[in-house]
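A single chain comes next, written as structure tokens; it is the form predicted on its own.
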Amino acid sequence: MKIAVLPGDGIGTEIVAEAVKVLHALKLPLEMQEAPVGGAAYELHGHPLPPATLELAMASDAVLFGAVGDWKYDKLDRPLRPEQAILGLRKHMGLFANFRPAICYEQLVGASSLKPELIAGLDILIIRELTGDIYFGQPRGRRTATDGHFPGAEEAFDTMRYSKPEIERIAHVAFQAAQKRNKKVTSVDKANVLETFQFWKDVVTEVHAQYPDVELQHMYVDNAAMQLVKAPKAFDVVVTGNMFGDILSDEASMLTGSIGMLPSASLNAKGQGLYEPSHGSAPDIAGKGIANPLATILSAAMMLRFSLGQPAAADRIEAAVQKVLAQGLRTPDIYSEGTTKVGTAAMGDAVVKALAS
């Protein structure tokens, strides 16, 4: 089982190290090879996704990814910015389906900013289409400078587009996921304003006819954003486009108490996947040893389940994380009075110890 390990920038190196530590503790036949990506790769090779890194990712069964980005790269021309690495990996690997579960662990109910009764037992799965939409539309206006900005320009633009096959395949993924859960899909769009999302709504409705056992609800994205805060447990599976999914999944993450707890999986049609925490590189806390590695560790569990055919090992990791939380161990982002504050490495060590027991 070949895993490409791409730590990236900021806290990426710290949190990925803990996930790798946990994977080693399972004593499975895993072959892990590390490569630079993002700003770290730009510093070494002048590009955020060097050919050798892309080649390694393409040849692996799965990619364990940290995070990319740093403010110091904001003035680079956009194709050279660290974030282009993740977009490039999604495009070249065909990673069209992004799974972002938002689960509120019993031990962390008090860490959410919402009332406990609203989020206790929360278990939402957001499925975000990942290779279409405005992020991959026609490029952005005419640049008048080489620093990535537009001084003196009169306009800039991005085009939003989706093809029918792109919408159909993500709709199938959503309905099939719902069949294994509570049989309800909420398709989020902006069909009242955008032609692209009226098309989205029509195609999702067509695909739904093949899944009569699943309830389908359509919801405008602004209402969905409100309902996620008002009544989050009313959702089961949420399927939406690239940009809306990017925004709503981060909103949903805070229902659970911290974005540092949320894993994600991005899969292609072959089951090959890229696994990463839902959060970013957090350069403001990088190197301080206080980042929460649990989202990355849980992403590694998703990797074992979806791409490596090791569901029992995935279950072991998830149980170990719950055990550590039950012991009251908390990184600063989820710390509350009466619990024990620990750093990044100590949290990783605790999960390894819980695995052993």
Contents of the next structure:
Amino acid sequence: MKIAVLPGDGIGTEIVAEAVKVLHALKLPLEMQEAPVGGAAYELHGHPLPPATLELAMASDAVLFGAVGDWKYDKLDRPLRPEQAILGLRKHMGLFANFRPAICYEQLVGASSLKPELIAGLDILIIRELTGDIYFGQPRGRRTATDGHFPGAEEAFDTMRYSKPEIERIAHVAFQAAQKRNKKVTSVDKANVLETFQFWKDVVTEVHAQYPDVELQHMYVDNAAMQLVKAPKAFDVVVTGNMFGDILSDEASMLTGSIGMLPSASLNAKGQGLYEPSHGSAPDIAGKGIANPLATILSAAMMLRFSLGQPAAADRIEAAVQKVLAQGLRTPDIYSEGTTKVGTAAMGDAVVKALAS
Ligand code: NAD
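Next up, the form predicted together with nicotinamide-adenine-dinucleotide (NAD) in place of the form predicted on its own?
Up next: the whole complex, starting with the chain shown before.
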């Protein structure tokens, strides 16, 4: 089982080191190879996704990714910015389904800004389509009142589009995920206003005919944003397009109050995947040894389950994380009175120890 390890920038290197430590502790035949990505790769090779890094990722069963980005790269041309590495990996690997579970751990109920009764036991899964929608629609651009060029533009435009096969494949992914959970899919659209999303709704409904055991609910995106904070536990699997998914998955992840806890997976049709924490490179705390590594460690668990066919090992990691939380160990982002504050490496060590027991 070949894993490309791409730590990236900021806290990326610190948190990935802990996930690698945990993976080694499983004593599975894992072949891990590291390569630079993002700002770190730009410094070394002049590009955020150098050919050797891309080749390694493409030749691996899975990619374990840290985070990329730093304010110091904000002035670079867009294709050279660290964040472009993620878009490049998504494109070349054909990653079309982004899974973001939002799970509220019993011990962290108090970390949410919502009332405990709304959040206790929360376990929802947001599935975001990654390859279509307004982010990749053509035409796009800016124009003046008289010609098709800028500067001096007076308007800008992007085109929203989805093809039938794109909607069908993400709908299948959502229904199949729901079959392994509570058998309910909420498809989020804006069919009342946008033709693209009337089409989305029609195609999802068509695919649903193949999954009679799963309940399908349609919801407008504005209502979904509201229901996510009003009654989040009413959801099971939420499936939506690229832009609505971008926004709703961040909203859902913050329901749990702890961005440092939330893993994510982006999968292609072959089961290859890129696994990363939901958060960014956190330049404000980089190098201080205080970042929470649990989102990355939980991403490694998702990797074992979805791309490496090792569900038992994934269960072991998740149980070990529950155990360290039950022991009261907390990095500063999830610390509360009466618990024990630990740093990044100590948290990783504690997970390894919990695995062994
Ligand atoms: P961020 O997620 O990096 O940080 C937001 C806040 O959460 C910060 O206060 C940070 O200290 C805290 N935080 C994040 N992860 C944490 C962890 N594991 N433990 C403890 N605290 C944590 O978002 P940002 O500040 O908006 O962006 C910083 C950089 O990261 C930017 O360059 C941005 O483009 C990039 N970014 C990258 C990714 C990615 O690599 N997938 C995702 C989002 C943002």
